[in-house]
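Single chain ahead, written as C-alpha cells, the form predicted alone.
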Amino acid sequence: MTIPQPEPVLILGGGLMGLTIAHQLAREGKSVQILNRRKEEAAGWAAAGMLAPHAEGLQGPLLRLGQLSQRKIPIWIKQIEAESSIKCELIKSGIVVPFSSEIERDKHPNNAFAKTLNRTELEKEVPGISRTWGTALLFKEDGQIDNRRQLMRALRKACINRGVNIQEGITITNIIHENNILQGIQTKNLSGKIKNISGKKAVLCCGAWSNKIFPRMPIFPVKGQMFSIQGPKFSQKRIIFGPKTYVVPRQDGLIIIGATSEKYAGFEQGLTPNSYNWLLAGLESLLPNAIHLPQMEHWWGYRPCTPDEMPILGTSSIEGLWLATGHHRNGILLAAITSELISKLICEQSLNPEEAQLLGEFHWNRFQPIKR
C-alpha cells in the first residue's frame, strides 16, 4: 500500500526570503518545494549583509520589527551553521555613522541608542577617517553578516540537508484559484513549457519580481550597484555608515562600498560609470587612503521596494497566499522574524500580542483604499 505524501507549501521565490521561510518550515515537519527563476537574480547575494536598525535610522514598526529580529538572529544562524556546516561570519562589529556637526549628530532619530563619539574617539574607531567628520554615533549592537560570500550558500544547503524540493529556472506565470481560495501555480520552464503545480499552500517572496506575479502588490524594484576593495586583514573594525555611502569590512580585508539607490532604473542590468564614480567619490569622503586599494569586484541588484519602504507580510486575499516581500535595504535584518512569523500562520501556531500587532502594521491591505 503506497502512503501519500503530503502537499508541499509552494515557496514562489528562491532568494533570500525563499530559502528561510522554506529552511523554517522544514523544520517544522512541512514538505516544502521552492519555485526559483534564476537564484543570482536574488536581492540576498546583492547585499552588503549589514544588520543596521538603529544606524540606518528606522523608525516606528519597522525599528520594532527589526529590533525584535536583531535579537532573533545569533539562534537563527547557529542552526544554519549547525545544518550547512558553512560559517556565515555573524559578526556584532558595531557600526559608525559620522556627520560634520554635533546639530546633525543629535538629529538622528535613534540616538539614544548610540554611544556620542568626539573627533579623537571617531579617529581610535576608524582609522584613515576624512577630516570633514567631527564627531559620530555608535550603535555597538548593530553588525553584520556575510551573505554574499556565505549566508546564502549555507541556507541553500541547509535547506537540501532539510529535504526541500529546489527547482531552479521556473518562472511562476499565474496564481491559480477558485473564489479566492488557492489551487495552484501557473509556471513556464526554460524551454517555455507551461505547467501547473497543483498546491493549497503557498508563499509569494519573490522581491522585487513579486508584482508580476500578483499585481495588486504595489511592489517595485530600486537597483543598487556595488563594488569591493581588498584592504589587510582586520584593517577595518566598524563599519562606516555615510551619508551617502556605506563601507562594510570583513574580517579577512574585503571592504564592501555600496550603494547606489536607483528608484527609476526598473529592471535594467549592468554597471554604470556615473554610479561607479559616485560610490568612489563618496569612499573618499569617508576613507581616503582606501581609494589606492586593489578593486575586486562590481555587481548590481534589485531591491523590492514598497511606497512606505516597509515590508508586506502574512495573509492575501486568496486563501493559502501567504506574502513576504516588499523588504526594500532590509531583508537581511529581518529574515529571522519574517521566516518565524510566516511559518506561525501556515503551520497554525499562536502569535503572542506583539508578534499580531506588527503582523497587522505590515499586512497589505495598509495600500487599499478605505471604503466608505
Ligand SMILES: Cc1cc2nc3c(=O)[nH]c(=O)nc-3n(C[C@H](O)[C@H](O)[C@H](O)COP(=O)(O)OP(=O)(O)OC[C@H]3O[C@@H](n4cnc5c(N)ncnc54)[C@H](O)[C@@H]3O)c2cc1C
The other form holds:
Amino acid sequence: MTIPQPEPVLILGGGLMGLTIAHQLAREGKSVQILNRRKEEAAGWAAAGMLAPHAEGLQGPLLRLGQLSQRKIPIWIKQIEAESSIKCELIKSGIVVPFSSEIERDKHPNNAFAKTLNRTELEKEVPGISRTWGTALLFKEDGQIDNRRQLMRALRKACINRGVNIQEGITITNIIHENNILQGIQTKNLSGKIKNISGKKAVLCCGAWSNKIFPRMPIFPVKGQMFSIQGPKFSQKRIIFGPKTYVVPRQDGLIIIGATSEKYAGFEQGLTPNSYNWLLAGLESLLPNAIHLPQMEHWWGYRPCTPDEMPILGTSSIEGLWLATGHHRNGILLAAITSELISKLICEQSLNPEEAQLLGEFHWNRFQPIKR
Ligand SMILES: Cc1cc2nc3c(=O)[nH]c(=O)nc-3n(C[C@H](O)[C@H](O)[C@H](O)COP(=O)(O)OP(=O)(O)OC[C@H]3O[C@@H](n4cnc5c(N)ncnc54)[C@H](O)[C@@H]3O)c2cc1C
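Got the form predicted alone; could you also share the form predicted in complex with this ligand?
First the chain shown before, then all remaining chains and molecules of the complex.
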C-alpha cells in the first residue's frame, strides 16, 4: 500500500526569499517545492549584504521591521550554518556614515542610534578616509553577511538537506485559480513545454519579476551595478556608507563597492562605463588610495521595488497564495523576519500583536484598497 504524500507548498521563485521561506517551512515539517527560473539572476547573489536598518535611514514601520529582523538574524544564521556546514560570515562590523558638516550629520533620521565621531575618531575607525569628511555617525549595531559567496549557497544546501525539492529552469507563466481559490500554477520549461502543477498553497517570491506573474502588484526593477577590489586582510573593519557609494570590507580583505540605483534601466542587461566611473569616483571620495587596489569582479542585479519602497508581505486576493516580495534594497536584512512571518501564516501559527500589526502595514492592499 502506498501512503499518499502531502501536496507540497509551492515556492514561486528560488532567490533569497524563496530559499529562506522554503527552509523555514521545511523546518516546520512541510513538504516544499521550489520552482525557479535561473538562480544566477537572483538579487540575493548580487547584494552587498549590509544589515543596515539604522545607517540606511529607515523610518516608521520599515525601521521596526528591520530592527525586528536584525534581532532574529543571529539565530537564523546559526540554523542555516548548522544545517549547511557553510559559514555565512555574519559580522557586526558597524557602519560609519561620514558627513562634511555637523549640520548635515545632525539631519540623519537615525542619529539617536549612533555614536558621533569627530575627525580624529573617524580616522581611527576608517584609516585612509578622505579629508572631505570632518565628522561621522557610527552605527555599531549594523553589520553584514557575505551573501554572494556564502549565504545563498548555504541556504540552498540547508534546503536540500531538509528535503526541499528545488527545480531550476522552470518559468512560472500563470497562477491558476477558481473563484479566487488557488488551484495550481502554469509553468514552462527550458524547451518551451507548458505544464500545469496543481497546488493549494503557494508563495510568490519572484523578486523584481513578481508582477509579470501577478500583474496587479506594483513591483518594478531598480538595477544596481557593483564591483569588488582586493585589499590586505583587516585593512578596514567598518562599512562606510557614503552619500553616493558604500564600501563593504569582508574579513579576507575583499571590498565590495556599491551600488548604482537605476530606476529607469528596467531589466537592461550588463555593465555600463558611466556607472563604473560613478562608482569609482564614489570610492575615491571615501578612500582615495583604494582606487589603486586590484579589481576582482563586476556585476549587476535588480532590486524588487514598490512605489513606497517597502515590501509586500502576507495574503493576496487569491486564497492559498501568499506574497513575499518588494524588499528593494533591504532584502538581506529582512529575510529572517520575512521567512518567519510567512511560515507562521502558512502553518496557521498565532502571531503576536506586533507581528500582526506589521503584517497589516506591509499588506499589498495599501496600493489598491480591496477587501481582504
Ligand atoms: C546591487 C544590489 C545591492 C543590494 N544590497 C543589499 C544590501 O546590502 N542589503 C540588503 O539587505 N539588501 C540588498 N539588496 C536587496 C536584496 O538583494 C533583495 O531585496 C533580495 O535579494 C530580494 O530577494 P527576492 O527573493 O525577492 O528576489 P531575488 O533574490 O531576485 O530572487 C528572485 C528569483 O525569482 C526567480 N524568478 C523570477 N521570475 C520567475 C518566473 N516567472 N518563474 C520562476 N522563477 C522566477 C528568479 O530567477 C530569481 O531566482 C541589494 C540588491 C541589489 C540588486
